[in-house]
Every structure is written in C-alpha cells, then in structure tokens.
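Given next, in structure tokens, is a single chain: the form predicted on its own.
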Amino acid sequence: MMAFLNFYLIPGVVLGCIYALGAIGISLTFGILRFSNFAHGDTMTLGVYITLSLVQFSGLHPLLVAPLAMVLTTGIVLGLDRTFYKPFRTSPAIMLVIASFGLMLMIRSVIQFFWGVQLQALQTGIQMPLEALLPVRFSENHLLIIGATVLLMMAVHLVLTRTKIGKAMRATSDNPELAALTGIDTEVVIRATWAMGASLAVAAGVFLGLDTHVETMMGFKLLLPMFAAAILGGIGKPYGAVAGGLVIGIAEELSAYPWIGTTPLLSPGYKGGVAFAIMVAMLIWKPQGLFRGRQF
C-alpha cells in the first residue's frame, strides 16, 4: 500500500498539477482566441530557461525568481502576439494554428541557440523525503509544487470571478461579438489571456524542472498531455482543465502500477499513450468534455 502511495499516487498528483497549470493556458487561448496554440509548450520551456538564468545570476531559489520570469515571458509572448497573431485575428483559425506551429519551432530554436541542448538542473543535489512525514515519501519540492499549484488555481479563480477583467474574459469566451457590442475591449481581454496563460505555463515548467530536469524539449513533450487535459475537462473551461490535468497525471502514473501480478500493467514508456488514448476516447464519447466546453 505504501509503495502504491509513494511511487505512483503522489508522483501522479504532482504530475497532474503540472499538467493542470499548462492546460489552463491552452483552454483559455482556445476559449477566447478560438485556436489551438501549439507554441504553448515551448513558451513553457522558454520560461524555464529564463528562470534558470535568473537562478544562476542571483543564486536564489527558483520559486523566488519565477515571478520575474513570468513577467519577462509574458512580455515576450505579448510581443509575439502583436507580431505574429494579431494580423490573423479575422482570418480562419487554421492560419493561427499554422502560425503557432511556426512559433513553436522558432522559440525552440532560439532556446537551443542561447542555452544549448544539454540537460541542466534548476537545483543541485538530491531531494530526500521529509523525515517528519515518513513512511509517506514526500520531498520538499513535492510539497512546494502541490501547495503553489493550489495557490495559483485559487488566484485564477479569484481573477475570473471577482475582477473586472476576469468577467470580461468570461464574457468574451461565451460570445466575443456580443462582448464587443457591450463595450468590452477585446484586445485588452486578449492581452490578459496571453499574460495569464504565459504565467501559468512558466509555473508549470518551473515545477517540472524542480521535479526532474531542464531540457529544450520538455515543453513539447508535455504538449499532448496538456491538450488531453484541456479536452477532458472541456475546452475553454479553466476549472475543467484543472480536473483534466489531475486525471491525466494520475492515470499516466497508475498505468505503470502492477495491478495484475508483479509486472507493470503498461511499460512506463507508454505513459504518453495513456494521455492520447484518453483524449481520443473523450473526443469520440463526449467531445464537450466533463465540464461541457466547446467542441473542436
């Protein structure tokens, strides 16, 4: 029982938190801008490498410099939106999707040019389980990731429900034409959407870097699970993205548990396939997702 908890359930929750934060940005982008942003994963990677540089420069903990990395990444994303996405606002969605593919490759190439392709770490040393919680094997980073994710999700909830820009974002997501007619500045809403999505992507990337390592393909590898989480929860529904991320993360880890006999049910190498299978099944069975979002 403790092996199930320590080596499968807890890592699944941690991974689900990372997926959830990334999926919120994908869900918001689709809900408001009406296109699937395939550059979201590499935006996450860019934020992690900016955080890495700030850590190396200041010597501070990654979570302390992450807010500055969020600000810097948001500024870059807003510049990319103005340059590459804004000219296609009224074009068919497929043009925005193709533009996002191009940006995905461009961002990754810039990262590889400036930071190289070798594996790096946000922290040195080995994270040991906290002795006070034994026999439950929680490391300090696991507690930080889960706690910070809860705080960020609460912040997203408060922004969407209690602030003027949050209400404008929800109105634009429901009906952009009607929102514009009522006097809502949709460009301000779009900038807020990019800012929130980029900030959460940086947080997700930093958490992944703390849990594993930093590499130039890390965001791209998470792209499919994050899309699966957004679709499972209901595209355009931030709260659904949170639920979808947790389900996908836990399902991936539990798929390798030896449910029958002593060997894993699925090889750990097939974890990505679990996310893909869940996404395809949801698109066939219930395209609107668990929270009744938009259909593709």
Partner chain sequence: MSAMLELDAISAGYGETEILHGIDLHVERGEIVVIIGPNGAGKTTAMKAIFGLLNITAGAIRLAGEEITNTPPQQVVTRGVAFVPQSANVFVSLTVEENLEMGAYVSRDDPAPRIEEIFELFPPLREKRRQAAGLLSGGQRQMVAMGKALMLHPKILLLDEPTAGLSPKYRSEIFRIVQDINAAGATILMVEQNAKQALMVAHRGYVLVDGENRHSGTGRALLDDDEVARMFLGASGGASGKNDGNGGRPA
Contents of the next structure:
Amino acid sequence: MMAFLNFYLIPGVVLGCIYALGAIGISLTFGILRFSNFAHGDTMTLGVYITLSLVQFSGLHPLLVAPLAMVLTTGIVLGLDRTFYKPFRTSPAIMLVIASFGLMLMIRSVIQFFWGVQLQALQTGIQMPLEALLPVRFSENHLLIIGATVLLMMAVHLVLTRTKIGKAMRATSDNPELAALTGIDTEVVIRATWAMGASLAVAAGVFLGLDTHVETMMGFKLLLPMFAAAILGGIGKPYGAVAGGLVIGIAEELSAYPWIGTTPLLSPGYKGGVAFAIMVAMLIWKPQGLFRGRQF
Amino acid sequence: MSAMLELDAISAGYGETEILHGIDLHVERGEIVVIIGPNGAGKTTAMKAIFGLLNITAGAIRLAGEEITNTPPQQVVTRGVAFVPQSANVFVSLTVEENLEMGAYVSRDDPAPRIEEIFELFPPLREKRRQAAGLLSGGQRQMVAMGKALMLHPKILLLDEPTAGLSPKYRSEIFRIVQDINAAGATILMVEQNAKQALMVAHRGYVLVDGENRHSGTGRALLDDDEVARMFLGASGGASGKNDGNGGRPA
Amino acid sequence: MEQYYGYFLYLLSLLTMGGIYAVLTLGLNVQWGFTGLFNAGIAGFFAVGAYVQAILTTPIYARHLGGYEWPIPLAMLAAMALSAVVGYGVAKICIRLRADYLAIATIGIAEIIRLVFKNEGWATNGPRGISQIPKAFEDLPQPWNTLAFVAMVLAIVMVIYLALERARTAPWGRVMTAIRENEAAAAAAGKNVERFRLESFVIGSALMGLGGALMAQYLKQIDPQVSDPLTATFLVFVMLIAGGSANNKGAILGAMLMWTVWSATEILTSRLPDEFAIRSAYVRIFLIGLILQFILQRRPQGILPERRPKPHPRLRGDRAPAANTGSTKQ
Ligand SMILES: Nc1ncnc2c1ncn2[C@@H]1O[C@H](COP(=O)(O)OP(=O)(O)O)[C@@H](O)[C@H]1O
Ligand SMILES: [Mg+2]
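Could I have the structure of this protein in the form predicted in complex with the partner chain, to go alongside the form predicted on its own above?
Let us now look at the entire complex, which starts with that chain.
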C-alpha cells in the first residue's frame, strides 16, 4: 500500500500538476486564438533553459528566478506572436497550426544551438524524502511543486474571475465575434493569453526540471499529454484542463502499477502512450470533453 | 442639426458579393426607426455595415454628422453605438453581471452603479446576477443582451430582431422595454420580423427588399400601406383598423 | 575525372533522396493538398513501411524478426499495404475531427509507432534497429547499381505522378476539391464526404509506406529514430508547401528543391570546425523553419500554385475559390 502511494500516486499527482499547468495554456490558446499551438511544449523548454541560465548566473534557487524567466519568455512569445501568428488572425486556423509547427522546431533548434543537447540539472544534490512524513515519501521538491501549483491555480482563477482582462479573456473565448462587437480589444486579450499561457508553461517546465532534469526535448515530450489534458477537460475550459492534467498524470503513473499479479500492468516503455490512448478515447466518445468544452 | 445616424447610398457585401446596393436611411435623435423586409433582404447586413463589420464599397455613414464609414467595431462602440445581434448575443459562460460589465469594457469607470440601473430596467435579471447567462430563458437572455448594450448610454442602439423566437408574452415585454428606453432618451434602430407590432411602436419605418429601399414612412403610414400589409402583415388589406388605442405612438 | 565522378555520384544521391522524398510529398499532397487532411505523423507511416521492408527482406538474424527473405518488390507492396491499414485505422477514428485534432492525433500515432518499434525488441531489435537490408540492384557493379536504383525511384515517382494526375482530373479528384472547399455543399450534393476523405488518407498513407520501404533499402539500415521523426515530417511539409500544395508537379519540385537545399547546407556546415559543426545542424532546421514561415506569409500557394480541375458539374455554384493554404477570410 505504501509502495502504491510512494511510487505511483505521489509521482502521479506531481506529474499531473505539471501537465495541468501546461494544459491551461493550450486550452486558452485554443479558446482565444482558436488554434492548437504545437509550439507550446518548446516554449516551455525555452523558459526552463532561461531559468537554468539565471540559476547558473545568480546561484539562487530555481523557483526564485522562475518569475523572471516567465517574464522573459512572455516577452519572447509576444515577439513571436507579432512576427509569426499575427499575419494569420483572419486566416483559417490551419495556417496558424502550420506556423506553430514550424515555430516548434525553430525554437527547439535555437535552444539546442545555444545550450547544447546534453542533460543538465536545475539543482545539484539528491532529493531525500522528508523525515517527518515517513513512511510516506514526500521530497521537499514534491511539496514545493504541489504547493506552487495550487498557488498558481488560485492566481489563474482570480485573474479569470476578478479582473477585467480575465473576464474579457473568458468572453473572447466564449464568443469572439460578440467580443469584438462589445468593444473588447482582442489584441490586448491575445497578449494576456500568451502571457498567461507562457508563464504557466515555464512554471510547469521548471517543476519538471526540478523533479527530473533539463533536456531539449522535455517540452515536446509534454506536448501530447498536455493536449490530452486540454481535450479531456474540454477545450477552452481552463479548469477542465487542470482536472484533465491531474487525471492524465495519475493515469500515466498508475498504468505501470502491478494491478494484476506482480508485473507492471503496462510496460513502462509505453507510459507515453497512456495520454494518447485517453485522448483518442475522448475524441471518439466525448469530443466535448468531461466539462462540455467547445466541440468541433 | 444633423441626424443621429445617416446612411447615404451605402453599398456593401461579403467578399466579392455585393448585398446592399445603395441604401439610404436616417435616424433622428430620439426616434425609434424600424427596418422590415423579407428574409435575406440585407437587414442584418445593413446593421453590420454600420458597425464596421464588413467592407463598405460606396456611400457614407455618419454618426451625428461625423463620418464613421468603415470604422472598426471597437471605435464604433467608443463613439456611442451599441449593437445587439440577433443570436449569440450574450457571453453564455459569463454571469449576468459579468456580461453587463463587459458592456462597459471600453470605459474606465466603475460599472457597478450602472449595473444597478440596468437591473432597475430589467428587474428579473437582478436575482440572476450571478448565474451564467447561458442558463437563462430566451427572453431573459435578450434582456441581458440589451442591458449589456445600454451600459454606456449609447447614442444609438441597434437591435437585430430582438423578439425573434420569443413567446408572445416576452415579445410584448421587449417592445415595452424598447419604448421605455426610448422614452429615457435612447435613439433606436431596429430590425423586426414582427412587423405589425414593431411599426406600432416605431416613429418611422423602412422596407428593405433585395438590398434596396422599397418603402419608407411613418410607422402608421406603412401599416396603412396596402403593399406592405400584403407582404409583411399577413393580412388582406391594411391593418389600420386594429392598431388604435394601444402602444402605437403618434407620429 | 575522379572529381567529376564524385560530383556525379553526389548528384545521383541527391536524385535518389529527392525522389524518395517526392514519394512522401506526393503522399502528403493527396491528404493535405487535395483533401485538406493535416497529417502530422508522416514519420509514423514512413517508419511502418521501412520496418515492413526490413523485416520481410532481411536474412535470418537472432536479434529481430526476419528470415522471410521476400523478393524486394513484394515486400514494397506489403509495406504499402500495412501502412495503408494503419492509415485506415487512424482515418476511421480521426477523419471527422477538425484539422487541428487530426494533427494532434497523427502526431500521437507517430509517437506510438515509434514506441512500439523501440520497445518490441524481439521483432525490431529495439533501439539498435535493423541493418543489412537488401537493396534493389545492389548486385550490379558500381556505378550501375546506383544508377539502376535512382532509375527505379524516379520511375516510381513518375508512375505515382501520372496516377495522381489522372485521379485529380477524374470525378474523384474534383469531388475532393469540392469537399475541401465547401464540405457542406459537397455533402448536400449527396457526396459521402467521410468516405472520400478516408480513401484519400489511406492512399496517402500507402505512399508514405512506400517511401519508407525505399528509404530502408537506400540506407540499408533503420532504427526507431529513422532520421528524427519530426524533422522528417516537417521537411515533407515544407517541401509540399514550398512546391505548391494540391499541385503534383509542385510536390515533386518542392521535394527535389528542398532536399537539395537541406543537403547543400549539410555540406557547408560539415566543413566548419567540429564544435560548431554539430551545433550548426540546428541552424539548418532553423533556416528551413524560416523558409516555411516566409512561404506561408508571402506565397502560401507555393512555387507552382494549384491548377484546378473544372468544378464537378453537380457542385458548381460554390462561392469563394479559396485554396486551403490561401488567405481565406471568414
Ligand atoms: N457571412 C456571409 N457571407 C456571405 N453572404 C452572406 C453572409 N451573411 C449573409 N449573407 C447573404 O446576404 C444576404 C442578406 O442576408 P441578411 O442581411 O442576413 O438578411 P436579413 O437579415 O435581411 O434576413 C443573403 O442573401 C445572405 O445569403
Ligand atoms: Mg437577419
């Protein structure tokens, strides 16, 4: 039982938090800019590498420099939006998808060029489980990740429900034509969307980096689970994306639990397929997602 | 003094297809003006053209004497025009209150006092203020849509078929509200399918057919016109005998 | 003389790889160009073809499935067939989805396929891959073997081109264009939209499988990373969009041209000092990305724009002639 908790459930929740934060950006972009942003994962990677450089430069804890990395990444993403997405505001969504597909590889190649492809670490030293909580094995990082995720979610909730720009974001996601008729400045809304999506992606990436390591494919590897989470939660529904992320993260970890007999239910090599399987199942049976998001 | 809104020989359409072929229309300060016409006549298109949603190829639109031809929607809103489209006219996942707040998006002032005033105008909305607009009945949604449009005291309110699909009870309610907000000073241009009721509350009306002006006149005159009666009022002969006494306004 | 012979061989290798990419690009053209189906998992179908070819033709070897020693042409047909079957499965599930979802689903499929080839070591030798794959005409003396292989690839490209041109101008192709442009109108005209799209996806997948089978022979060895899956997918997309979506000549031209650019930049960068040479591989990808963005914004119809067949008689009267990569406004 303890093994289940320690080696499957807790890692699942941690992974779920990371997916959830990433999926919010995917969901918002889909809701407001109306396209699937394939570059989201690599935006995340970029933010992590910026964080890494800031850590190496300042010697501070990654979570302390992460806010600055969020701001810098947001700035870069806003520049990319102007250059590569803005020309297609009134074009069919697929043009944006192709542009983001190209951008995904461009961002990654820039990262690989400047930082190289070798594994790196955000933190040195081995994380030990906290003594006080044993036999439940919770490392300090796990607590930090879960705690920070909860804080970020609350912040997102407050922005979306208490601020004018947040409400305008929800309104635009709801009905872009009406938003324009109402006088909502869609360009401002779009910038806010990028800022929120990119910041949360950077946070997610830094958490992943703390939990594992830093490498140039880390964001891309998260792309599919993040999409799956966004679809599971109902596209355009940030809260749904959070729930979807947790479900997918936990499902991935639990898929390797020896539910029957003593061997893992699913060979760990196929862990990456779990998110995909859930996503395809949703697309077939419930394309509007668990929380009745927009259906296409 | 110049008209509140004036369309001067407007031609406009979608892409290559021209839908409006030079229509003229004006709305004076404090008036209710109704546009009627068969389906596909271009009534909605005319409203969208005023609102800068499609490309105007010829003619001019003036708001209180100033030209607003091809001005983007956001600036049209800032200049005091509000538009309530026929369908999908509320943000369904936002609460009633948030919808109203969005109606005041372009203003920096605190919207709360004005929201209270809107609740005075549409009392049923007050108790639903925290409900998602998508959960309301059709009539109440229409109230939210109109309330949202009134948030900034627009100089002129454009309503596209505000009573479409509503029960008779709500229909009369909406017409009553239109008269109320007009009495409170708002100028109104509205498209209506319920031609008879609409012409009874209107000061003047236009008949639009195939993207061109067909008739225009006071509400009363159009009600009495034989051709208009035949086309839109579903009656044989004029409807004049029935419109005395109630909400019809003296022209 | 020696030097010219070297150039000659290089030219042949350009033509071979360009030709193989042309097969892939033509396959994508059926899906994306004609029908508007965004397949972001080209590498997956390609890998299926490559592995089928490898497993069916290699001599027996303890570390992976094999020893069937099928004749090469038969194995190529099998590669196409299995790729088509996978394509059918994907299409059956995803074809109704909007383009974005299809893209995500196909990226996912490619990823799963990669996982299978990586994890099922008993069949595929896992990450180490399969080598010593027989190559058509390799028993001939040099340079005839190389020449014969090029000729075969180019002949295959030609046959596919002619067949697709036939299909494009036939009623099938015209319906396809109609569906891409105005699905509602096509459906209203009584066309079974889903079936047409499915057919198109399956045909495209089969061609990608064939591309994989050719590549397996040419490289003589494959592994789950068969030339970095995303780069391959990406390159094929850039080739098609650069050459001209929905134009078969454009697809071939794009493949040849972009492959030459890709390969030439490799030569340039390989002459740089070591430390820089490794990194400059990333510069190449970046540049290709930039080319894509430039084309998308400045010339979305590609070098050779679509030449449309006459509209299908029953579908005439559709509005707005707008290519799927064009700048349609709603
Ligand atoms: N978005 C659009 N694109 C192209 N044509 C349109 C569009 N909307 C309406 N139309 C066409 O414009 C004409 C007028 O439509 P509309 O103004 O909605 O009519 P009405 O509101 O009077 O019923 C119709 O023939 C309609 O088919
Ligand atoms: Mg209308």
